[in-house]
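A lone chain, given as structure tokens: the form predicted on its own.
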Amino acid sequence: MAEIEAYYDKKSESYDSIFAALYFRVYDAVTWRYLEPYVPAASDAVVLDAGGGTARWAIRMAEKGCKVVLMDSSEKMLNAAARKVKAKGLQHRITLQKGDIATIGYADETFDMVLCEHALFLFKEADVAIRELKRVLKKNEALVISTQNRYVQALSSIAGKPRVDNVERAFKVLVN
């Protein structure tokens, strides 16, 4: 987990940045849609955004009433999650917290809804990952879980302005 970690502590400052870009946009507004129903309005209700990294979803959730604790193992994905998190005033319904989701250390049943988006390709073993998600959450409750595919995580890799090397780095991803 520290060669992850230290890849996304380095790619923190620009992070956001490829959210920018006309695909993801249109990925966002189509995956809050089907996303957004899940998410509990109560003001007691905990969610738990697993590799949440900047807050990209922590933030919409909590804007639609409930608590977020949102976990991730980098500490500087996790300080650009607090400055946005500051900047919206979201401070007392979003804890940020540094850790690892397979083994998130909260009691059985903590969680009104679990959101896992685009992190469990960064373990070997998902299914370690996948039960203890599912080990926080109440019975009954959504547990929303999405992957990236070698498309989306092209485009992540040619963020910002397209050069040669990193084009031909997208496709060997794309093929491989």
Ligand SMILES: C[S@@+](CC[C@H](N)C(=O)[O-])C[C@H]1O[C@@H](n2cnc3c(N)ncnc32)[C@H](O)[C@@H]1O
Second form
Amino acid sequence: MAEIEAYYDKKSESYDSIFAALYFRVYDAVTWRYLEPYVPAASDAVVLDAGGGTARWAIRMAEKGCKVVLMDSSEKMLNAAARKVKAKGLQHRITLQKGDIATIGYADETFDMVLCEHALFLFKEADVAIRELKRVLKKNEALVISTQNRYVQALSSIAGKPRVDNVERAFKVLVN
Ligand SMILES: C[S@@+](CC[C@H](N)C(=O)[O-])C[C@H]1O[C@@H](n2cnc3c(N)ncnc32)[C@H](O)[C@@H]1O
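Having seen the form predicted on its own, the form predicted together with the named molecule:
Next comes the full complex, and the chain you just saw is listed first.
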């Protein structure tokens, strides 16, 4: 956990720049097409964006009208998110919270929807986090999870940078 936190703290300033790549422009468009129908528009609905990073999805969801709690373990990803949320004037709808999504400090059945996009691949035991996400979700509401598989993750870590340390990292992702 500390290692992941440090990794994303360091990555926070450059994190959003990767989404200009064609791969992510397509990925984002397709993801939003499938995600949007599940996002509540009611102003009293509250969505949990678990591992929400720099608010890439939180902002889009809040723009539909709901409230969003973005929980992330990296202080610096949250700082980057705060700047974007302020620039959009969405502070009244988006709450940024430092926390571990494997131990969410909210009561059972709190949220009207839970999103966990592109974060569970970081967990050795993703089922612990999934149980926790389900616990805080209201009955019969949507839990939307998507994550890269390890092969794609490994490839993306070496794409354009076939340096030895990156190849080593890709290898670790694939064999661990
Ligand atoms: C690849 S980023 C995805 C961010 C965002 N969901 C997106 O789609 O752009 C993974 C995020 O998960 C966060 N994260 C990793 N482990 C976490 C944990 N145990 N609890 C909360 N956040 C976590 C990281 O800090 C990082 O911001």
